[in-house]
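Next up: just one chain, as structure tokens, the form predicted on its own.
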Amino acid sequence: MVNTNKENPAIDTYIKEFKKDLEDLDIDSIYVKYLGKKGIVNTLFAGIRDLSSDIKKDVSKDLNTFKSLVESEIKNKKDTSDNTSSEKFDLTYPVNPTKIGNLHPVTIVTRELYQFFHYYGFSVQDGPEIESDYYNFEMMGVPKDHPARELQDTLYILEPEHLLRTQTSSIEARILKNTKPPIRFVNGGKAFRNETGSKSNGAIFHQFQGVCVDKNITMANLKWIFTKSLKFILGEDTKIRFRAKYYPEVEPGLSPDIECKFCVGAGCEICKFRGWIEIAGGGMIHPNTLKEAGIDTNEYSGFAFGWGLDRIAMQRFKIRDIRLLINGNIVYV
């Protein structure tokens, strides 16, 4: 402390004043007012020439020690502050990240049927883009001359071999060529045909596909996995129709069509006036198909599926025209 005594009492007021200025005032002002080159210490060392040598040296000694209590003190001040800094700015420090867009329509669609397909002991599995013709084709019942080559009129790489999938259904054939029964996974992915663009249709689209082999397999399986998955994905009041329908790969075929959610049945431009949405397609797997992958129709049996994810998306995020989904968007993307 500083040595204050009755024939220097002004010391003892600049300390407090002093004090004050530390919790009040920023580091850089403390200096200057004190120990600056017009600071009060400097100024106050410059009065003690016009003082009496009797109390001259006791005036210096206090002088010294209210100078080293400042200097100390700014020190410290200064460490303090430093250290808070330092903490505060370390830009090595790890942050959490910043949440940055979100994820696409058909991801998010994607992503829940993988959870709830996982539930039901189905696996998830992927296979190439560009796809030979027999995987893509003629194992899947449609040799070259097959007429529903026509309405898969694709884009090729190099023909007539290799070309970008039509369908997902290419895994599928892929799965059971390398896989002994039983059988159980799902695929979601991008598919291509030479198509022309509408609101519903497009050249680039995705679709999920899924696939079951195993003793006892019959269509009641598929409607029920039908129906469990679409309420799931889409809501509990989804109103789901089915139709049988002719597909290659399939027999018997069957198709799911759901109420349109944009007009409840009453038909738009988006249903194509109709009133419901073809969803998805599927059947019993073809006894060939089986045969070809070299599984034993007698013992097994099996139903695949294919959805337009595009489509579901669109139903459940009210997105009225499928270009919408890969034309950049931000809104959707």
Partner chain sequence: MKVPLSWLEKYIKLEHTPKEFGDIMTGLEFMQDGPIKDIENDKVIDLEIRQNRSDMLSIIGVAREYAAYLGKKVNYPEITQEFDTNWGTPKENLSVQSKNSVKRFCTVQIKNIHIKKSPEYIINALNAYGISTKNNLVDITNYVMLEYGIPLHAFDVKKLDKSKGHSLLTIRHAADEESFETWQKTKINLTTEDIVVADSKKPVAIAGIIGGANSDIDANTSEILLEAAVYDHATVRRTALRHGIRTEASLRHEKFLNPEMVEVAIRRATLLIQQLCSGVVVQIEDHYENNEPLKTIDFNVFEIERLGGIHLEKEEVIRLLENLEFKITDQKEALGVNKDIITVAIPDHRTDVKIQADLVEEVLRLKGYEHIPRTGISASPPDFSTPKVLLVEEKIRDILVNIGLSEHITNPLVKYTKEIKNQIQLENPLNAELDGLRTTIRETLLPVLSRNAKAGNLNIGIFEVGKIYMKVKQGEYNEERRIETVYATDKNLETLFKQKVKPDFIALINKLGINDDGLKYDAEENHLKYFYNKKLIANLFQSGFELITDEISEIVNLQNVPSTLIKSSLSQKIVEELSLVVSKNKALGEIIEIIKSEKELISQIEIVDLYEDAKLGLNKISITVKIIFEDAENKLTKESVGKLKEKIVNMLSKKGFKLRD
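Could you give the coordinates for the form predicted in complex with its partner chain, as opposed to the form predicted on its own above?
There are no partners or other molecules in what follows, just the one chain.
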């Protein structure tokens, strides 16, 4: 017979044991142990049959509390285990991956560059693609019939003096003309040429333009920003060299090359057997351009640079033909 005297902590012992079992045993074993025909609850109730009625009342109250505790806890445990336990099925079942979209490679590199330049205080600006001859050429040091027009075969629209910009320098021209220094901005955008595209030159392509006009700006600043940004976008191990190059809108002119990532400098079709890829151009903004914009060349100097975003994307994503980048010749998988 079970001692169920109030002064006796027997019930508490059962509760303790039950709680421990709740943790340790599986649901079926707990059920059998406590609520089975010969389980603890039934056994305890059987044991109080012979007690005197006043004791019996107290003890049975305790037992009932215990019984309902056991019942509700077992139900709880069963509910929880029902929710978490899973049916068995084939986890190796073949599926198609969830479709996630892709940004265009040119957008990816443009964004990274915006992010980089933003860190150094360059905002992003934009300008029109249908441009006047003045902003596209004349203000950038290429008047009519200048031999440097040779560099850029131009698409004109059926209207005098209007063309599709051949370079994003037109944005530079507009902003220099309409803003007081200091000026610091970048821009990525389309440029158009009236020429047949090849593997390395597109008739439609993307340029990235950067301009900084302030006091004491020098070519040393330009070399610094080129080095930083090219390594940022193409990797710290990128090899860069600087050489002189003529562009009508700058003086002195400068061009950084990067070692070709396809042939690692050995020379291949992509780099035209140079081992180096001409990736950008820049220099100190030509004094005539600054003067045309109304900027005092004694007080201010500035650098400007531009590079081909398509070529950067090609090097980054190992795309061998620039024409893949336009008109959905890319298939994302």
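Numbering follows the first chain given and starts at 1. Rigid core (definition): largest C-alpha set, two forms, superposition within 1.5 Å. Given the structure is predicted, the values throughout are model-derived calculations rather than measurements.
Put the two forms on the same core and the Cα of K20 is off by 2 Å or more between the two forms. Remark: with the core as the superposition reference, the CA shift of T297 between the two forms stays below 2 Å. Core-superposed comparison between the two forms: CA of N64 displaced by 2 Å or more.
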